[in-house]
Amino acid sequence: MSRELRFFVAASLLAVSQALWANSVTIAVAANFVSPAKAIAEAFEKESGFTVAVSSGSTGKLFAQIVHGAPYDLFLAADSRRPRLLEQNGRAVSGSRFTYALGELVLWSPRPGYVDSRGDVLKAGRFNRLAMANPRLAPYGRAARQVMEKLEVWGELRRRLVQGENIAQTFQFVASGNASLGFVALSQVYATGGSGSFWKIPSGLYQPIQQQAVLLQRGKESAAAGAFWRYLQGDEARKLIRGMGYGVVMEGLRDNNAPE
C-alpha cells in the first residue's frame, strides 16, 4: 500500500470515527436506574436519530472512572455529591447539572406476607442475611445504613449483612434467595410487578436520594449528547420516570441552567 493510499484510508476511518461520535452518546448510568436509562433512550433514539450507549455501575466506580478519563458523555449519578464534585473540578460542564430523579428506598423480600408495612421485621430479626448496597460506593447503600441506625438496629443487624457492589447486585441477592431480605430501589420492585412483600420507608429515615446529571466535557461540543441533556429534562423522559417508581423535581423548582 502505497504512502498517500495509506494517508487516505488513515484519514477515511478518522472521519467515520468523529461521524458516529457526532451521532451518538455515551452515557453512564447508576446501577438502580439502568432500566429507565434504557427506556429513555429507547424514546430517544426514536425521536431524534442519535443513538445512545448505556453503561452502567455504582456511582462511586462510574465516578472513578470518569476521573481517569473514561470516554463518557453525560453521567447519570445516584447522588448529587459526585456530580458536583465533576462540575467543581472541570471534568462536567458548569451549569449543566440538575435532578433528574428522586431515588425511593424500600425493604424487599420476594416471599409474599414476609416483610410487614411498618418494617417490623427488621427487629424482630428473624432471618439470616439482609442485604444492602456498599455504604461507600452507592447511595441506597448509605440510606439503607441511616434507616438501621435511625431505627436502632444497626449494630446488632451489621453481622448479618451481605453488601453488594451497587444497588443492581443487591436486588440479585435477594431475588436468588442468598438474602432474606434488603433494602432495594422501589423501582426495581416496580419491575417485577410488585411481587413479594415490601415497606415502602418514610422518607424522613433517610436522607433524600438525589439523584442527579451532569454534561460531561466530551460531550460538550456533542449535538447527540446536548440533545439527551435537553431530552432528560423533558415531560415525556419526566413521565418514564415517574411510572417507574421514581420522584421528580417539581418544575418550578428544577436545578437547571443551560450549558455554557
Contents of the next structure:
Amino acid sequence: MSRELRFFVAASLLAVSQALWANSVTIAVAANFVSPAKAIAEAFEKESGFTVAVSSGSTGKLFAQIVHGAPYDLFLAADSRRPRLLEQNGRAVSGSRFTYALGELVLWSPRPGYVDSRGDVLKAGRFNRLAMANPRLAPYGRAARQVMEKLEVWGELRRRLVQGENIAQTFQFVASGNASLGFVALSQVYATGGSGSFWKIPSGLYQPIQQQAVLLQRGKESAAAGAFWRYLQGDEARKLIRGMGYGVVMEGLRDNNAPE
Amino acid sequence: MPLSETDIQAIWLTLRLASVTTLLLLVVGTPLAWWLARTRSWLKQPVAAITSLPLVLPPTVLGFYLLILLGPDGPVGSLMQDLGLDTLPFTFPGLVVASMIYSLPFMVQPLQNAFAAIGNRPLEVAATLRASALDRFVTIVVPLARPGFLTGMVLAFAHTVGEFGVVLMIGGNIPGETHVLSVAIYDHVEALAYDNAHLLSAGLLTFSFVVILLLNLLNKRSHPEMFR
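Could the form predicted in complex with the partner chain be shown next, to go alongside the form predicted on its own?
Following is the full complex, with the preceding chain placed first.
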C-alpha cells in the first residue's frame, strides 16, 4: 500500500469513527434512576436525532469504573459525593455538576392500610422486620437513618432492621413480604403502580437526597453529550423526572456548588 | 492498619457458617453420593443433574428464588409460620440452608467419584467374611474414599467462605448474623474504603491459595496409601 493510500484509509477510518462517536452519547446511570433515564433518553433521541446508550450500576461501581477509564460521556449518580470527587480529581468537566433530581423517601408496605399517613406504625412497632438501604452505601439508607433518629426510634428499631445493599434490593425485601415494611424511594412505589400503603416522609426529617450529574472528560468535546447534558436540565426532562416520583430543584436555585 | 470490630466479627461469622455448612453437608451428602454411585435407577441422572445445578446457576437466581420460597408468602415460609417458626431469610440458619444448596455439588461430586472408584469387589469380599453393611462402610469405604471426603469437605468449606451473591440477596446485612466476609468486602469497595477492602481481600486470597495447596499436598500423600 502506498503511503498516500495508507494515509487516506487512516483518515477516512478516523472520520467515520469520529462521526459515530459524535452522534451518540453513553451515559452511566445510578440503578435507581434507570427507568426515568431511559424515558428521557427516548424523548431526547426523538427531538435531537442523537442516540443514547444507557449503562447502569450502583453509584459506587460506576464511580470506580469511571476512575479506571470507562468510556462514559455523562454520569448520573445517586448522590452528590461521587460527582464532586470526579470533579475534584479532574475526571469530570469542572462546573458541569448539577442536581438533576431529588430523591423522595417513603415508608411503604405492600399491604393496603398498613402504613398510616403520619408514620405512627413505626412507633407502635407491631412488625417483624423493617427494611432500609445500607446507610453507609446508599443515600436513601442514610436518609432513612436520619428519619428514625429524628423520630427517636432508631435505637429501639435497630434490632429489627434488615439492610439492602441498594434501594432496589430494599424494595425487593418488602415486596416479597420478607419485611413487613421498609424505607424505599417514592419512584419505586410509583413504578409498581402505587399499590399498598405508604407515608411520604416530610422533607424536614432528612437531608435532601441530591442526585447529581456531571459531564465527564470523554464527553467534553462531544456535541451529543453536551446536548443531552443541556436537555437533562430543560423543562421536558424535569417534567418526566417529576412524573416518576422525584423532586426537582426549583428554577434559579440550581446551584452547582450546593452544600451537602 | 488494624481490622475493625465488625470486620473481625465478619471473619468469625464466615468461619462459623462454613464449618456448620460443611458438617451438615457431610451428613446429607454422604448418603446421597453413595446412592448416586451405586444405583441403577432411572432417577440417577435427573437427581445428579439437580445436585449439579448450583454449579451453573447464577447465585442471584438461587438467592432470588430462595427469597421467594422461604419468605412468609412462599410455600416453605408459610409452612414454617404455620409451625410457629421464624422465617429463614435474614437469619443465620437461613444462610446455612442457602449455603448447603449452593455448595452441595462440591461435597457430593468428589464423594461420588471416590465411591464409584472403589467398585464392588472389596465390598463383596467383606460380605463373604460376614461384615455387616455398616461395618463394610466404616471399615472399607471410608478409608478407601478418604481423598474424596477430604476434597469434598475442603471444597465445600472454601466455596461457602467465598459465597456472595446468595448471601447478598437473602442476608439483609445484619452484623454477627448475616454480615459475612464477602459482603464486608463488597461494602468496603462500594463505600470507597479501599484500604479495608484490600486487607480483607488479600487475606481471603491467601486463605484460598493455602487451602488448595494443602489439599493437593494431602491428596498426593494419601493416594499411594489407597493401593497399598
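Numbering follows the first chain given and starts at 1. Remember, predicted model here, so these are calculated numbers, not experimental data.
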| query | finding |
| --- | --- |
| Chain position at the hinge linking the two rigid parts, options L102, R158, Y72, S48, forms compared between these two forms | L102 |
